[in-house]
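Single chain ahead, written as structure tokens, the form predicted on its own.
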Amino acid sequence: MIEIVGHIKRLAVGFGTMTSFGPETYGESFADVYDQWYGQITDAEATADFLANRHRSGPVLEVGVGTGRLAQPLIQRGMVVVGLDASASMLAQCPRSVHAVRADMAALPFAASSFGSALCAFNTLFNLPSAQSQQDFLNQIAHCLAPGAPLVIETITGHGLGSSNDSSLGVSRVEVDRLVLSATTVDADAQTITGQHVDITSCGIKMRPWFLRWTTPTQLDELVDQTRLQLVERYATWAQDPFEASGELAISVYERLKD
């Protein structure tokens, strides 16, 4: 086991280099166990209520769809849900009832004007690596709304990040016969964050890689002042408290312009 931690530790120092990084990596790394890891982040029932309330008449484009967990209860509310993701183990997962898209999130393959709203949620946006990337993609976004709907995004603010340069390690999960280590580096200059979840089980070890470029609310605003797109609301939660520039979520509603 020494030996183990001393090897993640050594990768932990390294991950700053990495640059395998593609569209498909998260999804692939994590679409087996994505559900129960992680199905209590972000409150399907309580995001699904939020854009109903703001969605227009058309489907609903939910971009990085992931295994459907969000898309189901807005179909329950009878929205159509159109998913896009690029991983295919992830679209795999989705229930028939998701029509699911397998793309790159920043080269969208949809007309203009096809939905009357549209969810990226969960940090979906920063699997995007750079602030071009980002800003393609709501540029592309723009054009796929109808004038008037919405567009949904929920990101951490990078608030308490921005000052450090560090790498960590620690245990974040010990089962009967899982143990799974987590190892992180933070670039503040380059607003990265790149991390590998090393996944320990009697058939082996799995390694899981993510990566995040976060963007600060306010850098967002300021990219979203380059499409057809506007701020219209924020929030810190789902349940719409107020947001505060020291917190850690952001819900931003941009809404298409009219022509």
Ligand SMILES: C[S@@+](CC[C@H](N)C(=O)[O-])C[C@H]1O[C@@H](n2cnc3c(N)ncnc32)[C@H](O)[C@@H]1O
Contents of the next structure:
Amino acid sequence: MIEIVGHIKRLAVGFGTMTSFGPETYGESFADVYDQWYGQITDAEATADFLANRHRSGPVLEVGVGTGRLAQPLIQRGMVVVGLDASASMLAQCPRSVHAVRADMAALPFAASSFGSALCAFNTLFNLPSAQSQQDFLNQIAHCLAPGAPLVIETITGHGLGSSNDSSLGVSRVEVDRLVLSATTVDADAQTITGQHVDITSCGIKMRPWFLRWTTPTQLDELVDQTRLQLVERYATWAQDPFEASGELAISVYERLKD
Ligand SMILES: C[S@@+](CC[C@H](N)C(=O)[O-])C[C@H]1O[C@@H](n2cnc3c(N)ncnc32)[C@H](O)[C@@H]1O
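Show the form predicted in complex with this ligand, please, the one above being the form predicted on its own.
Full complex below, order starting with the chain above.
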């Protein structure tokens, strides 16, 4: 055990040097445990109601569809869902009723005005590692949406993260045959969080890395201002509680401007 703790301490210290995080890294690292660990992480039914109430005609694009956690309740509401993800292991778990597309969200492979709405939930936008890549994504998704169609983005606001450079190591899960330790470092200047779940079982140790580059709601609006989208609504929850600047979550609705 002492050996393991020493190993983890070295990992925590070395996080700033992780360089090989690609579009598929998160999905390939978490696909086998995603539904078990995160199946209930947010309210999927409320998310689907929120989107269905704003959807125009045509298919909906879910960016970063993962295992289909949010796509399934959308389909149950009669929507046709195109689910884009960079991870083959995530898409392998999606129900067949999702029209799966394996691609990097930084290079959307869709024609103009293809979708009646788009959803980018649970911080998936922040898997793009820079403000520029997020800007590029917003430009492209504006192109893919039909005029008047909404883009719904769920993100942390960065509130409470933005003023310090912290590293932490905690215990995520303790089970009879499993211990999961969670290490994170925050770089306040770069607005990044680099994390690692260290999953220890009798089979060995599996590393599950994750990375977020957060953008505050104000910064996100500034990026959107460069596109054919405009902010029309913002809430603190999927139940439409009012958004407050000091809150930790933002659900932003942008609408594709009419031509
Ligand atoms: C946090 S999960 C969210 C999954 C699902 N939307 C949900 O809420 O359960 C983020 C998903 O985005 C995918 N992803 C991350 N970066 C991506 C990229 N650059 N292009 C396409 N998909 C990406 C991951 O593989 C993962 O499935």
